[in-house]
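Presented below, as structure tokens, is a lone chain in the form predicted alone.
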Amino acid sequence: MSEGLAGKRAFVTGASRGIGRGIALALARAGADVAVCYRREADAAGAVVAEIEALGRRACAVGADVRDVDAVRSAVTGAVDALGGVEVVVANAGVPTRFQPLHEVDPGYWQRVIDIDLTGVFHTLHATLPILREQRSGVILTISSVAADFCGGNGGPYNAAKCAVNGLTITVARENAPLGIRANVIAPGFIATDMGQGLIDQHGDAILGSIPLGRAGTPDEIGELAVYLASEAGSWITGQVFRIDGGALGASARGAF
């Protein structure tokens, strides 16, 4: 991969796994320089932290739970600081949501994933938009799903959260255009990670057979996705969802399932 990112400063949240683990990775191989943010799994972040440094990037690690304004203002502050600044947000962090009706919901549950999934988006950005703001550049991703647009039963939670993150940064994207900042949505389907291999435990293999390419998406190829759409390459692409599924949604569409 080229150095697109060369000199670009990153804030990753969710970052110590998974699809953000792949962000991040992805990123500082463009040759940017990640900050790590994690909610409780300090020595993951280190070693992502670890990888980073080893491609010849600066990183560093800064906890935060998304759900607490003033923790995401910390880490946001504590990435500066660590970095210099920052021009690249991804607000990654999210939980999957329990397979039941509605009307089963647990209030408390349907809270935790909202307070997470959408909330803990509108933190992130409300930390850094002021940043970008100030130097009239910047690029925003943030990390949707496929579920948005299939809203399958027994997801209300997880559905309306990533619904909702679709509209907001369509909003956010309108609002700071004029302002030379972007911003879009990755939009993943199934994808080989820890929570995947519990739905697959769940739910079978059957999961890959509604995949037209045959498999899962990895977090890497999730990871050149965004440093497609923060790098130049990128640069008149603002206000957008982009799926990536292995052809699921279109498949869907179709009514091949």
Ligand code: NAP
Second form
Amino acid sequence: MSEGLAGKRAFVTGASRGIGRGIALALARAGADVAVCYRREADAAGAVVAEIEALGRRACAVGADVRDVDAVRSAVTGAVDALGGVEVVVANAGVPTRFQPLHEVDPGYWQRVIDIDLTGVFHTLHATLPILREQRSGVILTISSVAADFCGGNGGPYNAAKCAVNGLTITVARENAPLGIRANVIAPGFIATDMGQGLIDQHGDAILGSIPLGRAGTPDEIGELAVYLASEAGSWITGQVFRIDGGALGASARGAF
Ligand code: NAP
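Next up, can you give the form predicted in complex with this ligand of this protein, since the form predicted alone came first?
Following is the full complex, with the preceding chain placed first.
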């Protein structure tokens, strides 16, 4: 087991389940202590904390709805109090969108998706960047989606939010590179999580047939990329968008493999 993140402290939103949980556990396996940030699923977050502690790392659960900037600030303060600091920030929390054309999207629904999937990332970075800037080091990872490249019809609010997360992260990378802070995007394709299952329930499993590697990705596989980018192995990488999708985007752009 590589311990390239020994001594680092990570703050991961949406870590009670799915991709965030996979990232939190992978960071812990690589040696990091982890603050598990959740919205509603306190028991699930507590279970992730127990899994991390079983790996011999420190962990804490902190609750915050990422739409509420004060709640996010309190969660970051709670994480720093519990772990002693933060060097790795992962803005992962997100929700899918209803499948409908833009002219049918209710403005209130649009706002909800943007508030969670985009403004929630802003709140997470706004609450943590002062800490990283003060210590003149740190790594930021945001989780967008290959939906930002596909921009498939009927996904307007989600596609718009994820495109914006890519742009925001590159902007933050440029603003903070002089301080030695790196920021990159992980853009997954279809991953087997509650959100992924919801897509299959809605659209059927044809989506799996469009993946050249023939299966959904796993939260662990996203976690391994997060470890690489957060560790010294990724020390010269910033302002990049990393697609990890079993080949789906490349196949879509070039025709079938
Ligand atoms: P998931 O299984 O549905 O888990 C979502 C996580 O986000 C949960 O921990 C949830 O917390 C948290 N969350 C949701 N709304 C929140 C809010 N308002 N405030 C704070 N936390 C909130 O989703 P996932 O598949 O792991 O997706 C994680 C990220 O990856 C999302 O940004 C998603 O867009 C992106 N992504 C997913 C896929 C995929 O195929 N699954 C593909 C590309 C990108 P609670 O458990 O406490 O509710």
